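This document starts with one chain, in the form predicted alone, laid out as structure tokens.
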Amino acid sequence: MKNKSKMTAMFSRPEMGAVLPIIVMVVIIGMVNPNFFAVRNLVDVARATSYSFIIAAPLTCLFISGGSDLSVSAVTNLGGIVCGWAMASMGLPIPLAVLVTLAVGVVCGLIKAGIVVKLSLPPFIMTLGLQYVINGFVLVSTNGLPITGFSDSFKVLGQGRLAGVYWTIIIAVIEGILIHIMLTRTKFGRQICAVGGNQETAKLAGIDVNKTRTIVNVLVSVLAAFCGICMASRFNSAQTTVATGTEMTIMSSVIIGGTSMMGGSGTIIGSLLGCLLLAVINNGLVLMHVSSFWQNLIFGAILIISIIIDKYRREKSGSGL
């Protein structure tokens, strides 16, 4: 009894969206393209993985304040373009390029933050309309051409490595450690979980839900707009577009980990092993060379999938099961 009590507790946690899922793409893929297991290619799929981490880490956290946030992407195009116009046009030195990105990241939370949280609007239109206003900047700005002629220096926290581990990979896991610890162990994490629980309890609770709600929308887009300058250094070149199309891959990530679209639960965790399975199977396409039209259908169909076990496993916990 007590085994299969442990099975149970096991499988009723969220992650396990995510966990099965991934073993079974490992099992298949290696199965057809043992290259696969290469060193190298799993370097490759820990690579892609931490760039999508990135930003997934903390766009958990607005999930589960509640909130949502389309625009992730044209921050992260706006970051690495305004880095690249930092140190390109301007001569900024590497340090404080990116410090000015950073801060226009800080300026795009705001005023998402004062778009959705002040005026009270919701968060999944308003920011789709922002994602649109940003792309649009970056492309009137730059006449859609990609900004070059960067430093080697720069080139070294996109492509290089600490003791053979991309330096991304590093940044990822130290942010995911960060947050995790955040959200788990600190009284603003327990507001966040409070806030997206329920906003009127927390308010009866003496939290102040706008503040948090805006904290944690900052937080996404400077960390968006850090992504921008990680993809500006790995390419060498601060592209336009690098990042259109991905706020939708990983906001998938972040749910398919098990974290509630209704706000109040959700862990660090569930969100990389998310962001790993998506990288997993974009991968494996690759290598067994199957269509990439066929990667909208599988991760629609493993959203769906991750959205109803996502029902269950609340209905379940609510009825006290």
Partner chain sequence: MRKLGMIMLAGVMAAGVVMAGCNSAAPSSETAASGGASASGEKKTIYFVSLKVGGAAWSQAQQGFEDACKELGWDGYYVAPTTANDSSQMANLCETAMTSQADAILGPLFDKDVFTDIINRAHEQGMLVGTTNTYLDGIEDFNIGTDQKNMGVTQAETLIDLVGDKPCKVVWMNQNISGTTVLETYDAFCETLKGHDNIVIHGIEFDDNNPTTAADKMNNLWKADPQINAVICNDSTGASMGVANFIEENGLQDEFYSVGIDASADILNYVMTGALDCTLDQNFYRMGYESVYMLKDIWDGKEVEKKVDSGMNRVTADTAVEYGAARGYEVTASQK
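Structure of the form predicted in complex with the partner chain (previous: the form predicted alone):
Just this one chain is shown here; partners and other molecules are left out.
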């Protein structure tokens, strides 16, 4: 009886929405191509997961607080370009260029918060507008051309490894742990959940709703800009459109991981699993020799089935959506 209730409790956890499809996919891919389990391949899957997760983790906090952000990919593009410009044109050393980039991330976050929080405008459409503005700025300032000419030491962040593990994976893990602790163990984390659950109640409880939402918006933009630095480092070149189109994939990962788009609930572990699921699908379709013409179709179908399974699971466990 006790075991059954434990199972039910585990099954009703929001992260299970991503766990079940991952297990199914891993089994299928492993049967078709056992190379999937090779350490080298697992490291590659982890690396692909890490880029999405660097942005998905703070985005989870934003979703929990009741917000959303379509400008993350544009801020990622901008982050790479600013860092590249700071190093190649201004001649700044790498640490200073990184700091300048993160400062630009803060500015982007504050502008976004100013529009969405202070003026109480709908975040979905406003951040879409901001996405166009930032991408436009990137193109205008670079004439659409990539920035190159960085020192080889800049490659370490995107290409370097520690004991065979890419630095981006290590950074993503540390970031995930810190944000998880912030969300679950600190007063600020509880405030984020309260704001997303019900803003009026949160206000009555003495929470500064605007401040909480602003901080979370800034956090998302700073880490999106940081992801831009990682991508520029990987290619040793700052590309103007390197992250264009990734915002929907990252948001999908967060939602698949059990975070509610309505706010109030969600976990960092869930988002990590969501990112992992998408990386596993992308990796697995190639390993299983699925034709490129079929890959998008299958990718979309798996996502839809994952959400349907999750809805069924939540209804069964009584946790609702």
